[in-house]
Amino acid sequence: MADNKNEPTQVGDTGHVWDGIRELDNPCPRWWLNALYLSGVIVVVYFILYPSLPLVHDSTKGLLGWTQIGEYKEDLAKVQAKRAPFEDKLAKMSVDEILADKEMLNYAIGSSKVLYGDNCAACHGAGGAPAEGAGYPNLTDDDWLYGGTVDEIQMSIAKGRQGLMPAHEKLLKPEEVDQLVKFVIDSSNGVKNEAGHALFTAKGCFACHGADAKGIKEMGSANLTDKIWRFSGEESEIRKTILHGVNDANDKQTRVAVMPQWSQKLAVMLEAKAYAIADGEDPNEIDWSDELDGTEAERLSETDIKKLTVYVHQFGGGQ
């Protein structure tokens, strides 16, 4: 490959010898230097088109004007392009319509995987069955503290969930706790406990539980009745939770249980639209110039909220 041809012998050498081996000092193969010269010119070509030497505040523009922001855009701008008459189209529907129309569907449910997984996952898990014990709902189930109507899923969105449970360690005696506890157990495994009970309606339990124990959708309080844990069914996590509540600002040692609000407007609109039906009004005539003040949060928009909606509520738990 190199330009002298002569026996290894008439070349001269660098004086580098290794184990017998002599480095030869025959040029590089013209190729190869014609590579490197082209790669420099290149170089030098890249320099002057792209962005590339570092400034104070700032680069070297180039005389292309190329980014890397500005190609992210262009690519973005394109795919919301091919979106937009499924994204208007969506924006005018109920979710009860999109759940009715495949072709909405199949589309509201492709583009919230990646708006699922940044705004959901974290707590909720991938395929919306959180870690064992971690202390958020599972999507993937029929067990629905606040109800999993679509209606229902989509106000939790939006408006967000933090029930209360007050702590008990300072209101009930160690062996009324003892007691409870084992209330709680033997209602999860079906199995009846009388003066069990009866401590649990003295000590108020029946307010928020419900007089069955199975809970009250209104409150998002918890159904004792089956076996579905939110946080925990060994008996020590149980105590936990009677001892010091859950999102109770008096005792440090409370779980927190927290669901942040997406959308305080869509949430203020879907109560108002609520109220509106139960009263026998239209819906559709509410003046929401007197039910906003135009500072309402949206940490999603409406149309974000209603895919999720769909979103959850195919996961298969939905009612």
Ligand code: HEC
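The structure displayed is predicted, hence computed values, not measured ones. In this text, the rigid core denotes the largest set of C-alpha atoms whose superposition between the two forms falls within 1.5 Å. Numbering follows the first chain given and starts at 1. What changes on going to the form predicted in complex with this ligand:
- After superposition on the rigid core, the Cα of Val41 moves by 2 Å or more between the two forms.
- A movement of the C-alpha atom of Ala297 falling short of 2 angstroms is seen between the two forms when the two forms are aligned on their rigid core.
- Superposed on the core, the two forms differ at Pro29: its CA moves 2 Å or more between the two forms.
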Contents of the next structure:
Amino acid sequence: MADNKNEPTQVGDTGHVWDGIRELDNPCPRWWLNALYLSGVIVVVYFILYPSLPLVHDSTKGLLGWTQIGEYKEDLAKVQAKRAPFEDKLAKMSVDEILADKEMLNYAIGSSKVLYGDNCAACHGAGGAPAEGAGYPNLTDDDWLYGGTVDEIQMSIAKGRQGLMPAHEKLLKPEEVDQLVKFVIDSSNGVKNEAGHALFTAKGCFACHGADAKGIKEMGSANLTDKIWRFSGEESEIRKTILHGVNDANDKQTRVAVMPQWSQKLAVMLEAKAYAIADGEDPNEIDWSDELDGTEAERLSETDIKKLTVYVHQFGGGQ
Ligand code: HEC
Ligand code: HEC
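And the form predicted in complex with this ligand, for comparison with the form predicted alone?
Now the complete complex, all chains and molecules, led by this one.
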């Protein structure tokens, strides 16, 4: 265009005529040609600087030595360098101290999201609320099987949990089962059922669920007097739990309820510390060579479990 601005029709034509329109043989616009040559130069420069040509097993490396994975690793190292002081500080703090320190609390919660998503959400649901009927406890309510204090939550995570209720199919007459199902439903509705309660006591249910049927956290037994169901409030489901129990290895239809153990090592340490404190001893004086033999499994580090404890505690149901 630039060259033939004044007399575009003075150049030769290609000999083609379309519907009376003659096809001229003008050269391409200068700016366009320059851009084309420049892009050719860029391709060559790029080929020289960056990995480009695929070879049999590898590719040409390029003068800059740049790789995608290298860039990722550099970025990761930067993130880790930023996190390191927090991680070091966190490792030395107790869960209670973390909860009291706003900055560390924010850090712990922020960095727990991925940890929780990777390890816990499959069962407990994103945000601690599992799908209805999934058979996993909701971590966002005030109803705790094993207790909702930070120490109890930390122990649940470190040690894992596996509630046990024996199957009662062979221990109860059908009418007794009916009566106990009714007692459980009545209790959840706040209705007094004295005959049912007498049977509940006579059949030993109280030993695990407590005389008032509100559950005993040392056993992880469910509270039978509220409307929060560990499994389900349906009559048939309550019957199923009573007949087949929970985690009863001798009953094929038993309910399975297993919370995996995340650190046997931390569980042993927490237990030893609790014993020491109960005995009036200084937990810092514990001889760990007596307590730990070095083979304890650890699927998550102590720091990660602390973070998750804080994270679960702030779901809203923590006590
Ligand atoms: C394979 C499924 C599964 C995974 C994964 C899992 N849990 Fe659990 N969790 C359970 C079950 C089942 C229970 C209830 C155990 C019982 O009924 O005795 C439970 C119980 C708990 C409890 C005690 C709840 C209470 O009411 O006292 C806490 C806290 C908890 N889980 C936290 C976590 C955290 C944090 C993670 C991730 C590190 C996690 N869980 C991963 C299945 C799972
Ligand atoms: C050895 C202890 C033990 C005994 C005995 C026992 N339970 Fe349980 N029961 C449990 C535990 C533990 C759970 C919760 C299991 C879990 O979440 O892993 C439970 C759960 C239940 C549930 C489910 C509640 C819900 O919210 O879904 C019902 C109903 C129940 N028990 C009724 C009874 C009745 C009735 C008896 C007496 C016939 C009885 N249990 C005897 C330990 C026991």
